[in-house]
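A lone chain, given as structure tokens: the form predicted alone.
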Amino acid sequence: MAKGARTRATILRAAVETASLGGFVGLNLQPLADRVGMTKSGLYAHFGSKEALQLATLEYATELFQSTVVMPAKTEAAGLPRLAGIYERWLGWPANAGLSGQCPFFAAVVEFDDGEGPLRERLTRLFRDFRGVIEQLAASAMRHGHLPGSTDVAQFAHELLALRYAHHWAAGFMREPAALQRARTGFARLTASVDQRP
């Protein structure tokens, strides 16, 4: 990897860590430059603007999410086991990716839900794409007899997203010790009608 690419990766890693702790709005060039030992002008040369930095950080976070949460599913059994694996890794993905804070995507949702612009548009596409993944996994679970044939996969995905957002709130903002267990209980209830036959 060329020096410029290594420097950019170092900056983006620090930026994702910063966003996981303080959100994207607080992702400013000078504090980030100080954190990685650069001048503000040196960091600016890599991105050109705060918005470009935010977008690049979002893309880097997406790569981390894919490698931490989604890609391991390829080795899991199809149907409910794969869906359950995705959900379990999704619950713990920031820490498993080496981030100190909470999910930067949910932090960004709170910051940009009422706004407009490229970051909100990209974030919306990311959530729509991942919701589509969940729907595909639920449909696969139906085909394997792990979920009832009458399951509304769009509603299932909606409720699963709601469970994960509730965990973000309970674990991050409320700091509830039982947050993780409640998130797991919610998943168990959502899939309670699973056919347990081998």
The other form holds:
There are 2 protein chains.
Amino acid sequence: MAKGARTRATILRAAVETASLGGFVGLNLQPLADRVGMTKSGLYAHFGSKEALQLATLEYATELFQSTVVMPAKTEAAGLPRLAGIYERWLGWPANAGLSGQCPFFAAVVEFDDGEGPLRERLTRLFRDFRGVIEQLAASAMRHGHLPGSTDVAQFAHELLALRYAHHWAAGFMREPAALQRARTGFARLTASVDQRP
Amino acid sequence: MAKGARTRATILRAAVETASLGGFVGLNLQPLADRVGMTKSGLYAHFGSKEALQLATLEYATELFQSTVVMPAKTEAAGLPRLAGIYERWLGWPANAGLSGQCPFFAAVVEFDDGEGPLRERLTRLFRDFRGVIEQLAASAMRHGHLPGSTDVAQFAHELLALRYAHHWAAGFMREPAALQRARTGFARLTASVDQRP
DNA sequence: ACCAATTTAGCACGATCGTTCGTTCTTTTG
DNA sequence: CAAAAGAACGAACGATCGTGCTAAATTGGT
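What does the same protein look like in the form predicted together with the DNA, given that the last one was the form predicted alone?
Next comes the full complex, this chain leading.
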């Protein structure tokens, strides 16, 4: 492995850590360079622009998310167990991925709500894709009879994301100890009609 | 009314507008001064520090929120109607208050999730207070038989806020036309056990 | 061990940030 | 109308931002 690729990986690891703490605007070059023990320009040469660095960080965070949250589901029982597993890992994925802050994706939302740019584009696509995953899982749970046949999967996915988003808010910003319990109770209530078969 | 107080009000009106568009970190002095047709320093003299300007803007936004969302509930029928009215006005309050952006409170959440400072303190208190209002309304709806007697009002308030937060995300960041419908369907599902009396 | 290529440091730039200061203009008061 | 008080201006500050350059150091291949 070339030296450049190695330090680039080091930078990205530190960058996603920083993004989980202070968002993507807090992803400034000088503090990041200090973190990895480099000069600002030396670090800069790896990406060519700040936007490229942000994009690369977003990409790296996506890989982390995939391997931490989605991939382990492959070995879980299809239907509701798999859905519940994804949700549970989704709740705690920043910690499980070794990040000391909160979910960098949610943190990035506010910083790109106005204006355009490829970062915003990429982030909305990530959210849409993952919501598609949830919808598929919900549809599968329906077919297994774990959710009522009348379930609106799009609405279900939206409300599941609402619960996760609220957890991000309650745990990160409000610092409420009950946040995790609230998120779990919400999931239970959302899927309250489990096994409605007689 | 003194001249100073008048321009101060003008500044705050522009500031809360700006905060609804670009958050509280986008609340920079120079652009804000240009907006109201003043010099940066002339504007600055009214507050003495950026933090004081942010606090004053937060206070002004709170007044707007109170008069737009909470106060009209006084004339509504107690119980679920009042709760539904609050929720509906809550969904559209930035537009109804004349703001062209999104809810400035949600926008401010991400910008102060780390660190301390009086702004963060104030904002968490605002959220806690309003959630207390929702809990009281839910309890009242319970007493009126509009919600099941077994309702956990704290959990209910959390999930209602989750729906509102998700609407903020879906409408603002994701720009989905179905966001409002999702929010309303979620409310209906959350209060699905209306009038359970035989 | 040497050479070529890659990687990092060093320095400086224009811009913008919040902040301060002294001055000038406008409003309020006696 | 004159004097005191308040409000806004204009310029400048130190700091930090992202971004270019060029030169030195380090790496990997032969």
